[in-house]
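So this first bit is one chain, no partners, the form predicted alone, shown in structure tokens.
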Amino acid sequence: MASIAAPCQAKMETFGVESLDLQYVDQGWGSPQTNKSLAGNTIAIGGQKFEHGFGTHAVSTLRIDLNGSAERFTAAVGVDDEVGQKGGSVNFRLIGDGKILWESGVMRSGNPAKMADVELHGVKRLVLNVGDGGDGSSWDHADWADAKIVMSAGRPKALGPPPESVVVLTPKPSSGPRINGAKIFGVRPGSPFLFAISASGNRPMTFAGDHLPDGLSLDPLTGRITGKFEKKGVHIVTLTAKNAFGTAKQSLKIVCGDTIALTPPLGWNSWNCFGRDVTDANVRAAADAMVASGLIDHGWTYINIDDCWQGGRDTNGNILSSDKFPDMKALTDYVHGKGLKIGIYSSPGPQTCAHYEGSHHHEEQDARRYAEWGFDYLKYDWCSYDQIAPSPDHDQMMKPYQVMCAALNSVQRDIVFSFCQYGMGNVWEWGAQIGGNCWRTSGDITDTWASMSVNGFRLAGLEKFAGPGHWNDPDMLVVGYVGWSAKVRPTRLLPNEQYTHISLWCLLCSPLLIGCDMTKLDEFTLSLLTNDEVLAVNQDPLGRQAMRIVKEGELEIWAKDLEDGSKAIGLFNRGEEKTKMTAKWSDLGLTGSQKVRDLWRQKDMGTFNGKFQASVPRHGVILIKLSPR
């Protein structure tokens, strides 16, 4: 009798995750480190050291193709000991084919490692995800130590993000005039007044303003309103734009009082594109591009110089510009001559972040010089102030901004005051009290999904601190060509991630500061920045920051009240798979029928009762407006 052979058993092989191509790790700061912590040290969690694994930084994602041939994943996870007392809190998750297989819960620096041991039989794609623990991503140095995948066949393979098509959703503007931009504008008594009517449509175009108050005049060819108020008061002006295809009208409320920046500033900043290499020529080219591209016709206003313009001080202590900026007054005149405004940068410490001259002990001199030069905006970056206050308490965090605020208030010019101190000390709780018009809520943004998403979505719960004249700021925009140097490159954000970026920043009433080289605007980037219905959400006169209404795993719904009684709603999918989402009227405090309009497509979707459903792509958004029927 012939014997029957026993069935062959699959040969198991174990692979260390550090052997995969870690270039595909998407993380919020720095680069993944093979067999090291993020800072390049031996991996250590809760006093225990590990020879193998990889160090990363929240928010972090690694996608792995298993081809259905994996059996088990094991790892020890935690916050690396290198962060010490600086904090750090993270949440590790293993996601298989869109389902959460294991979650660590919030882990903090000093906690012992937790063991992940998960069966993977049949799983085709595994995602290693590190969240920020819910309190921002500062010092979130996370370790996947001794991370191993057991395979029954083949090898695991790290994956890049799935490909996406570039789809332009914003319709082309009509030939007829449309007045865009802010509907309310604040100015202080005695300060120079400059407001350029933003209007799209074919040129030539003429402008008018009915009920323009005494002290102001309007140029009918450029639409620029200039002059000066001497007394406080509120004035309603009817603006008119006219061309061969029709006439558009819109009311503008001018408030002469103590508060400026009644809507979030819209403009450009040099840092994310040119970094340390910025020059006078770059700034002039940005102003030229703001006009030539038509961005100025959609409400974009500021051209802001970041760090690296300074050239030391003269014998009297007055700040000087460097050879790269030979004549600051000529530069501001050039920008103002285009109907735009211009901003500058400094630090309360002795040096800026790039080690140029700061404003410490020269605050009044610098404020006077900025006003003499004609600047309209100041970004004030904490940086070397930690030499003055190494472990600042609440009062020490406020002090340098109070000093510069007093200096700015002593000059007869409206200068928007932007605090840049990365959200330390819960700046949103006191920024408005000491004169801030906007304040950073997080560290510097980079052009990754991890960085952009954590900077933006962490503003949940901070809506009560934002309003006309004072805004939460999750940092600048990272669409278009960026690079932080003279060598710019396309953003690493995928198209859907860019739609999420602009939609979220508009819902958050964030300052919108374009960070790209505007001389290289492509059609897609320009469409992101010129959708007037989307920008109107940011510039709504009510000034209400959106609230997060629903959070179910990676799905979030945010809602923002608008002045006309409608609501702007963002359905965000932070997950890895396209997902159907439902906005329920009961969650939004609504009843009855609601008209739904797709703001990116500028298209009415119909009337809905009780809820609205839509499929939302990976890392994407559906941005709608709900209005009572």
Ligand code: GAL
Given for the second form:
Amino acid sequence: MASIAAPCQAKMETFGVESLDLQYVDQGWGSPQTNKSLAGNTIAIGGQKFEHGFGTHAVSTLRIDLNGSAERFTAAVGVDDEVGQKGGSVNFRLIGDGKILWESGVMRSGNPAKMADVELHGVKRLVLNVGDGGDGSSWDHADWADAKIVMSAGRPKALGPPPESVVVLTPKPSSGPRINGAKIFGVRPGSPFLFAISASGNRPMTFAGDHLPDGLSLDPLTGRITGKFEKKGVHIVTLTAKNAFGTAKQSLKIVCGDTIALTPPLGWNSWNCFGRDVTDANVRAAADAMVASGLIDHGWTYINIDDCWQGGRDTNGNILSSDKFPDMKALTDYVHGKGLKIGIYSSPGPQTCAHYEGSHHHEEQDARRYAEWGFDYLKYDWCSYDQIAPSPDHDQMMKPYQVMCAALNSVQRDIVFSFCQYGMGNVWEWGAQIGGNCWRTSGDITDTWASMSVNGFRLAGLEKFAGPGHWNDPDMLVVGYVGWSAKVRPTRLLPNEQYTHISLWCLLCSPLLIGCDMTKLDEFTLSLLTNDEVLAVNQDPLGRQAMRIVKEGELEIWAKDLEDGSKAIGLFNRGEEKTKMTAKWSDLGLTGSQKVRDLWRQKDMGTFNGKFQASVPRHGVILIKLSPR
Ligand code: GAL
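Switch from the form predicted alone, shown above, to the form predicted together with beta-D-galactopyranose and output its structure.
Starting with the chain above, the whole complex follows.
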């Protein structure tokens, strides 16, 4: 630590930022590295090497308490040279007590370091922030090199996020029946049909359906509609659910044609909780919990196995499951027996991401096998297809998905086809044309604010590519107990961040795949996943993805048109301080007075003219519905 004499004779002390407690850095991927780049190399920017500083990954935030005793901040910043040709572009910002003190502008890999030299006199709280340069955060390895704070007294201190209390907003469902979930359902002619009516309310409950197409029947005790039929066209069915407290009716549009997944799939996937350690027992337990927790009554349907179920191939080339999955047919029967559906995972390359058997050269055989086993969903993950097409052009990017799509179309079973190739080649522009029901738009999500918010908010502008049967997918949910291994822990997202996560994914019409250990659902997590008015935004039959209407710094307003002529509006505060936000009718294309309903609280807020104002917490959201009076 160096000491310098200042004109006022106060004893100045200089602190390297790497000496602070870097566990408080919130970053998009990996963990912060003291005196090293993100990948653990000597920090290097534009050919210049640095001994001190820290390596991080956009989007990254470090909040520092200066106690009003700091004088100056200096650093050399840039993208680390370890990124090389892979790209990477970031923007650095220094924010003092909510005001931007310095900005680097967009910096790309190979650019020389930029020097930040900022006066801090009187500043109490400093935020070191790295943005994604406006183009997503792939390969955004960022360095705060030689970052130093000069203090006139005391020491700088890294700050954790401000404490937040866990507040359950979702009201408890009423005792009377309420029919939830999709109001429109697509099926291909002749495919086995399974649609389970989702209804909350006290049991026992009985179900009925008028005008079911010939070939389908409804079990009055379970509410499951099964069978098959060939007649293409739209069939409007009236569903009824009845219990001791009343009767609910809801119409269901069954569309028999070429398109399935007319609303975004709702379900669970094993990856974000169990990662490589997933077993048959975990999957059964997830299905059990989906029913026991009541999630099934709110429209949740799929139980999806991710990577690491495969056990090689037999002598005829048929894919086998590993010892962890002793009998796939028995497993799918078990899940279907609960009125749920089940998904599986593979890769177009020779191996999956976790180095299990992929589908390369076995696509038809695998699709047949998935159908025989009884799967309803396939996640198809690019990974080792890199070996086949190391620098794929547009056609090469599409090819493996076209091949598997043809294979899936050749079996008489409706299998939702989920592309997982992290957004390569702007997949949203062509995913639907080649049979994708959804496609990942970015790399893997993790349970940090940086990762979740970047994955979600980057869908601005992609709304024109989503619609019934084909959805943008910013990746699975990171609420509840996650861990990517047999050892799970509570999500690191704070409560307001979790409200943002679910609200945004609903506005975006994203597939909602719960990524947590379902046997450990706590009251708060369950409340996030069972708010029928919020889920209805995701499942709205119009299938219109929300648009970003306003962006003012860290404040964003998103709007989604709903089938009944109303709009769902999200007021999002991505900033560090609670802020008042205003949704103006003029920005939303509205006039006159509008009824405002708070969707999380399921509460009418009154009638408003011209605008609606609300105070939005740090990293939080207010989700409302505006309807004409
Ligand atoms: C990744 C994918 C993850 C998970 C993992 C399995 O490529 O994005 O969601 O499926 O592979 O190995």
